[in-house]
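Given next, in structure tokens, is a single chain: the form predicted on its own.
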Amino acid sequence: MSIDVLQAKIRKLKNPSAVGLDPQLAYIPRFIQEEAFSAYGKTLQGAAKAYEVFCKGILDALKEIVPAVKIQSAYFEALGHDGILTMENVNRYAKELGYYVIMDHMRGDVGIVAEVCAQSYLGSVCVDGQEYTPYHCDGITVNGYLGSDGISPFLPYCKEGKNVFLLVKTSNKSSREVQDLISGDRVIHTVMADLAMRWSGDLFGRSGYSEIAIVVGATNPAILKNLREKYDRLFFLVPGYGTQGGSAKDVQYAFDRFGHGALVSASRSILCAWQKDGGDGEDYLICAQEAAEKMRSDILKFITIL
């Protein structure tokens, strides 16, 4: 089961964190940009090549520190076909290095669109009898607020070593406008967590967690604590650490008493760590390593991974 694999990687490295690849030119050292622009011009292709060099460098630097990577597809898609090609290359490279790869797509749709999304990201695409795997990822974030029609196409892949991360409670401030509304005797975001349990069926692995994981932001520790107490068989993906305001003290509530059951994601605090010393970014890999190691040590002050 996919979540079992992720939990094993976390235990091996004693690190329940993921690096988020959310590249923008503003995050990339100038020397990488100039080299890419020299070869491909100041074009979308040039920007995409800079993204690729930067992201692969980060992956190389953190492969012995961080067990998982979360690839934010929107940043790559913004560059058109060059960006999508780069995303495919970065995705494949991450898998080659042994990372657990989550595609942060947040797609929410129904019917054939959901089926196509599930096939392309978790399965394969058939072209005249030949099967192709465009994206080599282990899991994908999915918006389930459209109901079961938007989730059911993904469930067969959860029996084949893949998993989905269902949006439940996001870290942005305005999430309360919808996700914290009262529905009968429940809060909307707990309705979604209840659905995650219902859809899980027989999708529980040896670790005790469902292949349907949930996304719960790091910025509200009280909600994290409440959800962990109520949904002890759901694995949590916890974005919002670092730059967005979530701290190690906050995210401790996502874990069970064995230090299991959650993966904390950080992007800018690692990708942009080189900018803190006012340098030119030649040391961006060392800075990323130091930031990732600090994140791990900070979290481990509050939990123990058994």
Contents of the next structure:
There are 2 protein chains.
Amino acid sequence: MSIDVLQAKIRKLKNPSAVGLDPQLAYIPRFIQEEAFSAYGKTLQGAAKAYEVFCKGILDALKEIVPAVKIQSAYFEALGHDGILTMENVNRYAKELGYYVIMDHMRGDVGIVAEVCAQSYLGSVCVDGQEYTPYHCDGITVNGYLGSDGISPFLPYCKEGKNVFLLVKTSNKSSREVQDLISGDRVIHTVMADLAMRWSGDLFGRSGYSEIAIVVGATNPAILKNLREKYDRLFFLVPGYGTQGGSAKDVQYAFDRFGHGALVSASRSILCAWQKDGGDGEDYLICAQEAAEKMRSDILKFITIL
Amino acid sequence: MSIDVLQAKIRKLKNPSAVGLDPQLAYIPRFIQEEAFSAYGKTLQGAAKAYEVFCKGILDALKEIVPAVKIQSAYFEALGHDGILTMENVNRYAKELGYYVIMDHMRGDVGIVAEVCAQSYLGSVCVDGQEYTPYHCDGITVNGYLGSDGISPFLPYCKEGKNVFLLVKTSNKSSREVQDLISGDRVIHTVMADLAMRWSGDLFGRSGYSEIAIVVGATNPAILKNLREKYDRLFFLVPGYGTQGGSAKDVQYAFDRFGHGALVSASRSILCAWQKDGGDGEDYLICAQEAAEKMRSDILKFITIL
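Now show me the form predicted together with a further copy of the same chain, since the one above was the form predicted on its own.
Everything in the complex follows now, all chains and molecules, and the chain you saw is the first one.
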């Protein structure tokens, strides 16, 4: 995969959105939980099995609608090794179904730690000559607070068609406390975007976009607009759509004039769509499809994907 | 545990240092690898078993010398669910032996994601009424680039005696690219330290130190000194000692006049001490003990712990 492949998948499905897999038991219909608990007990393993059934169901249901999936590793980690086994299985399944897979890992580290992260998520892990790929991801979110030393270990993988999504401006209110501070003639979040440009070097796809993308929250339309104008060669991952407050009207500014250059992700508004009608969730897949289709059509009211 | 308990452990062993568990196969003596591979194959599971034997050996060897352990989750994650199972076992074993356990997680996220992180690492995870603690940690490193929304979910756990270690100034060279930028009359890394003070509220231990500690690299003695003077109520976790370049002379500035207020961590200089004499590592535990004792005595040349 690469930023070009992601853009091509978006164009094919005419849908610039990603489903965020942020499972919690509270999001999962009771019948799925009961089945997992009856087989594995009310244990971390039981919860992990419920996550797996739920997530694979969502992936099956959306495969003709949504081109990409963003997997939030913290939710799986919370269930210990059982959760990580589920995350591996969900990642692999998403790849098999043809999704572009982003690991939402939100770490920032340097040196060997960053190398190990890059290997395990974007490359392969060597055990005495044998190569393994525990995770199968096309891209990973990275926090750049530590500077170039935290990004350079990922660059060789970007050369081979993987992507980094660097946190620039997040969708939460208090993001301004650090990200909007002014330093010289720049705000800190543009310092990050400038670093993304610098690190890009010659890593640009045929679409014109860098293999190093940036994360810009859906809740700041003015900032989205400014950043889109200023950084016309950086692809945007735009979280915060739906339950977190970002609307189709807001995210239109993330796209270029061809309707390219951005991927909008939503989690709860799709995963929990079944809860809206007060039912027991037997229809959770249909509800997720409807929510994903509504998200697509809402966004396409404001942009046209050429 | 709490910052007071950590300080008491440091005083008891007269050692303000932590061993960093950053396992890699290259750090592990061949005889341990061979035994794990012969039982589990040259697989991720085999590597994870080698990590477990190696790390538990180090924990056994240092339990009377070193008060704290810093576990780098990325190294375990790299081996998939087998690695995470090993991390759980190593965490639990470290707690059983009485270590103060820091999870070096280096994430920054907000809202429910941060809540889930806080629960799983510092609290417990609820599965339909049953509580589980997959990890057993006393503190966790957190990246504050996302602002207060990323820290507030951890505060209830800090009230209950857990600790957050907020990244302020890291030990890598390129940390200056973001962390040393000037905004108004502050540099960005002091903005972070100011946030740590603000978030501390009334979360101060009897030692006078906040339950929210900060991470300041060993490689910047001038910055260590400035921060120690300015933030006399923030406890410092000081990585970057040894192989990464920080010396005992450098880290002396992290301590207050009672020799309190800081924990210095070293990984490779202890884990890989056996490689110095060119042997096969049969003596890796003795070498680790000697390296940890030398680190302690080197630091104690410059400070006195009252």
